[in-house]
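Heads up, the chain below is alone and in the form predicted alone; it's given as structure tokens.
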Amino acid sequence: MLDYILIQAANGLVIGVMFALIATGLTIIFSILKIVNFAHGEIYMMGGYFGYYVITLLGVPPFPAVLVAMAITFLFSIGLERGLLTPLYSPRIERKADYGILITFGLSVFLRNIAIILFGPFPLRPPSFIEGSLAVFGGLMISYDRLVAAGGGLLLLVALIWFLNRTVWGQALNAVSQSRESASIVGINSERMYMLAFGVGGALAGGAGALIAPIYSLSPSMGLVPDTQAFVIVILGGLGSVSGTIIAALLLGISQNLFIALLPDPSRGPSYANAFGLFIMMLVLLFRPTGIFGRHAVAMD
């Protein structure tokens, strides 16, 4: 039981890995652009499909086309953010967050939409990174596919982090996050920081895409499922923390593995992973509304 009870951890931090890739992407745009990306999920779905066809049609190895996915994705992230956000930076627009939330909302559904024109409803699935499975905990198997899927993820999350604390452009980021007036007095380009924040909040969600495609495989409903976690982990590690999204999507993917593992009916588990994220949000939000490390957010001016 104990080695069941730790495969399933295990498998539950490789989902919460990329819970959290999916979700500091969205803490990202959030803090910086203060409107909430309902486009997001499906960002992470055309991430996984640009990773499957540059493997099928280009011949890129597996691991690299993970980084030339995520290179596609902010610039299609850009190219969104450049097409249809900018308004919100005009004085002329009174209700920025409604604009954003409208705008976001008809994204999500025109590219699941397109999604099944272009690529089909049926689930495709890239070659693995590793064929096999490693053995552990008394003989249980777990994939070499989900070891290179959570490796991966948590390089990917220790560059962000760097980028964030120890760039130029990470510092700026954070300085626009704080105060956009005060980050324009000293030279700061605000909407250049706009189009950075939501190309590396794609980015990261096309990297979790690429790399969750041999595991899961691809369709064009599978942001959505993603998507609502994300909402969660974010409200739980608190509005425009990175640090705590982090934190958050590690305990709920484990706890969440668990719950589902722990169940009298292991097959009805799926149905309830949902609920479970739900429950603990509002359990954490009755004693600490603000999340594990949130701070109070500010709307766009």
Given for the second form:
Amino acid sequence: MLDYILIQAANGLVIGVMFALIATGLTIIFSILKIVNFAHGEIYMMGGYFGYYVITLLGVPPFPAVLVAMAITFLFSIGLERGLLTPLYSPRIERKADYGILITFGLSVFLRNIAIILFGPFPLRPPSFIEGSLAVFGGLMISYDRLVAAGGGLLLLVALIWFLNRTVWGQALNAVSQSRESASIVGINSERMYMLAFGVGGALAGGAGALIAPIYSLSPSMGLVPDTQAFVIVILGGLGSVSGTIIAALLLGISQNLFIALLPDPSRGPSYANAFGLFIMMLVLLFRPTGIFGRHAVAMD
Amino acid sequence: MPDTLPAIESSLSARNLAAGYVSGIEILHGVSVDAVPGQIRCVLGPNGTGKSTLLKVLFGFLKPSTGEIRSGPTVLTGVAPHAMGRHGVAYLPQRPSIFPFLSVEVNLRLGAWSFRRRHADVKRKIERAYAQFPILGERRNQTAGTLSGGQQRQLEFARSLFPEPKVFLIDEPTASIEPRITAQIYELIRGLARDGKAILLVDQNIKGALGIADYVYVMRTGSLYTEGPRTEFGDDVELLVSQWLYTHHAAKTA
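Shown: the form predicted alone; wanted: the form predicted in complex with its partner chain:
Every chain and every other molecule in the complex is listed next, the one we just looked at coming first.
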């Protein structure tokens, strides 16, 4: 029994790292552009497909394919930002939050359907990073692909934290999230930061999609569930806090998997997994509306 | 127009500025001001007359509906705020424009954004800032939001010097700051003028501002009521105040 719980916790950690990649992207976009990106799950999905086709059509090995997929998702996201979000920065648009919701929600439906047309409705599975499984905890197995996904994801998160805290571009992003006015006073062009934020956020989601593809396969609707979970995590982590988001993602991933594992009827567990996350979110919103790690209120403007 | 001052070329000049936040409702109606090297020019006037709006328009946060802003031969009307530094203009708004959740050191590094690739230059300027304001050096790793109001002002001043601007637009530098620090801040502004910078100062603290001003603009309900060299207004601050207060009052009751 203990072995089973441990392996479920390990699986939860893998999922938690994937959640963290998706949710940190969402939170970066939220804190810089001040919009909720409802198409974030679809960008994660696109990243998975980019990785798949980079491997199958271009013959790139699986590991570098993750980086190539991230680069493509980065450019793809910037294209979306330039094409659809620039009206947000114009003083002529008054209800910016509403515009952001409508345009990203529409984009999410569009991308999901265009994926069905382009990639087909059936699940696709790229080749494994490393075939086989590691035997742990007396007979229970954990696949190498899961270890690669968790390890790769953690590396990306460390790189992200380094970028945000140690590079002048990361600090400039942080500055814009704190005050657009002050940022422009020191000469930072906020529009370039919006591009960068949307690109980096998209690349993180795309990386998650490419890392998780060999485990769960790709499908046009794969972004729906992680997207919901990412909203839960971003709220838990306190809107706009990257470290809070990472901690909340790991906690949710692990606790959700343990919840599934400990449910009396484990076969029903997975169906309750989403409900569990949303239940936690309701509790947090009731008792700590700024999130567990929220540092300050964020105004939508 | 007074002719007691020698003709000096201004670093920033605005002619006939009209502007407002909502179309159709103007806050400024045809204001002309100059920022002149080595001079502190002070914009005074009652609350809500558009003094802060004037500085926002000059720095590009608000586009004027008519009028022109120039720096020598360069037209600055319509230039975005983030590009104003390149034209030698610095802006210190009423609330210190620091980044409260970033450390003092990172705040200073961001002040060097426009020349961030010249690493040696950035480092030298940050060291110089620490030498000028030792408290900033002591607290370099603290987040800027934990500094006192006066220290935040010092941080902002130190940072604004980095790109070596020619013009400083300063809005209420001593608002909600303890009196002991107030004198220091006016001394800082005076020092800038001595270094040949052009200062345009908006202030509610009439006594403090007149104590350092070379030239005075008095605004009333969105336009210039009167202007002239500080000496022309005499030493009687009370008179000046009552003068525009009285006319303001008279205009309201008329």
